[in-house]
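A lone chain, given as structure tokens: the form predicted alone.
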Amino acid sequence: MRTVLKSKTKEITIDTSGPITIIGENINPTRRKKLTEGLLSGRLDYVFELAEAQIAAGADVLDINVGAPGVDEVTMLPLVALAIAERFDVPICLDSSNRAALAAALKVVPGKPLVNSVNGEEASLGALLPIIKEYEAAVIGLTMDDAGIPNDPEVRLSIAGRILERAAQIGIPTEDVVIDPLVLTVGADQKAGRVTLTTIEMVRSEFGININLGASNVSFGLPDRHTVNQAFLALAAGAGASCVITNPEKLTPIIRAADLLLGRDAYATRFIKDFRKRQALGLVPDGTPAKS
């Protein structure tokens, strides 16, 4: 299944069939000070730094995040995301629940970008949908719905498909529809990351999609939550997920060589070009030997 999204002129897809898909998750206010003074005073230079640096780093589409005390989204959302897409020419993620939001900024947004995210509860399914299929985006699903996040995989593989129907019931291609099966983090429950692993499998098998993750959530609440998180990517991409929204300048690393063990980089072409592009940053040694 490809699901394609598309910034200006470029196309980017994301593949049940790999490699997997980076969305950058650092334009996002929150714990971020400077972005939500930057926000709030108009000023977008710190939000250019974020988006170059995730670029460079590997990020294949930009989560856009404006949702912070005092910040108008419905000014904003459209404000951030149209000046990201003139500058950078990357595929959009809209990261907001607010309808309203969304609606200015796919009015402005050019090419297909992303929205992030609907979920099962009836007033989420019935507010957002209809926009999205208006703006011919696609969609992240949440598999979570008006009695909350369940610890059954089941039951979060029945929220998927009920998405997947109402998607479809109003012209939404199940092509735009990308299920995020969620995860918590395993520092409350030890079991969170097995039931997550185990819907992704469960999806995959049973519609053929697309399957996202968010996947710093994992390790919230840990020390050496770095390793958490790469240990989680890894399994997931085993699993079947096809796109993460997370930091790309921390884990870029880890998803290259998961695609690679998992034979989606021919050569290993992708992984070879990161590792160099890295190195050539400074960010990993150079192989020289260390003086005695």
Contents of the next structure:
Number of protein chains: 2
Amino acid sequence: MRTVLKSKTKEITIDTSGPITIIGENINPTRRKKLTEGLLSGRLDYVFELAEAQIAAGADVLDINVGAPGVDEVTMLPLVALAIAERFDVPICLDSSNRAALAAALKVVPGKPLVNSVNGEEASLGALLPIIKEYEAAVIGLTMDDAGIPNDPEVRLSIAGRILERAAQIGIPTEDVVIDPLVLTVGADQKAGRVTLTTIEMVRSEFGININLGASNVSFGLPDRHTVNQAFLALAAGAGASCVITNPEKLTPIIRAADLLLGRDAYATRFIKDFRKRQALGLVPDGTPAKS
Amino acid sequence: MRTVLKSKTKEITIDTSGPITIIGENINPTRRKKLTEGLLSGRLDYVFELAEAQIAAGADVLDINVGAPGVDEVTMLPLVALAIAERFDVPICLDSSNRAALAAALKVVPGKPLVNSVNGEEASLGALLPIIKEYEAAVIGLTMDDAGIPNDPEVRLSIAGRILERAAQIGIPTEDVVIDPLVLTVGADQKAGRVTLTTIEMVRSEFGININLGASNVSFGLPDRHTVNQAFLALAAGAGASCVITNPEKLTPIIRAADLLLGRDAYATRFIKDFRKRQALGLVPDGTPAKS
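For the form predicted in complex with a further copy of the same chain instead of the form predicted alone, what are the coordinates?
Below is the entire complex, every chain and molecule, led by the chain shown above.
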């Protein structure tokens, strides 16, 4: 199944057959004081810097999150999203649960963005699905609801089903819904990884749709997070995830390697090309900038 | 299913439920001139160095291969295997297809070693299964035969079936046969990784036995081999491999991360303990020695 996103002039397709689509996660004020300062003062140079670096490192789509204390999302989400879309011609992933901010951004962003996200709560579905339909955007649906994030893959599957059903009722095509089965840190619960991997397999098998994953929560609180994130991305790709929200500067290589090993990169052309590009950018093989 | 290996006083269990057993591959003269020189002169200090470093880095079992031009395998395989087994009290994996060398080594090695390997050829099965039975060893069976390594997972599965059948006929218990589905480099054939991963799933589903994998062929001829090897080990673990022959100094961290994500490491205890140990050894997180 194919979920098509569009920028001003280009298309990006998230495809259940792969290769994996990378959504760059770095435009997010959490733990980026410099970004918060830029958003508060209306200066976008650091936002542009983050966008450029992520695209160079392999991002197909850019996630834009402006949620920080003191930042007016309704003003800043459309402003930043439009500025990025105009300057970089890349599809946008609007990362907010604020209806007014999303509506304002959907109104101005060119092409077909992805909305990140709705969840299985009635309040979320009722508020956001109508504007997603109105602007013909695609949407990420999280497998959680009023009761939180269930531990049981069957329950996560049923929430995915509910989101798909509500989207269909309002006229959003199934292929425009990408399910994110969510993952919690394995540092707190040893079953957390397995539950998410099983949910990926179940959602893929039941609905045949695209699956997105965030790839950093899983390692929260652990040492050597990079290795845990790498292993998780490879396992998720093997289980059937076709899209990830991650830091491409660190994790593009393992994603390209997984695509290669899953038979989606003839003669390793893309893997090798990426490697050469990273060398030229001064990024060493494991994704850490050589000098920083 | 559990395959029990034994050293002088200890047991190591390869278990289909995990965690993954690591067989250290470094005692192998291929590309190690210093090791060949040691074997030719009968000096074992470098062999002991390789053994010690691998055990410190997480090896549960040590593979011993003495095949090099000018080295008499029939003398040296038992000699090196016995020396390692006595000094380190670790189960041995005897890596040879030479019947006389294996027979001589099986005669002297304490405990219950693993023989690496038989394949589906009549010549291999006929020559080696009787001595494996005689000495009550376990054995790795490669899914290849006179016709080479088949591209079709179904054919690899049928070779695995033949090896298991011949082992059973001669009285070797099924749990003492570990199947290695083999992997070729994805640099030459984009389907190579997928074929192996599918074979793992099929052999596990059909026979429920332990699966071993070598983890470095897959990246032959590619840049950034470490990332490809990491992704492959995670994918193989997800598909059902329970044992790997690899370089533990480089690849133990991704293996521990895969176990953690597959729900086999409560509170990440083993992952964190390993990380601290590697720090103390001066190995940086990605497995490269910090100074070398």
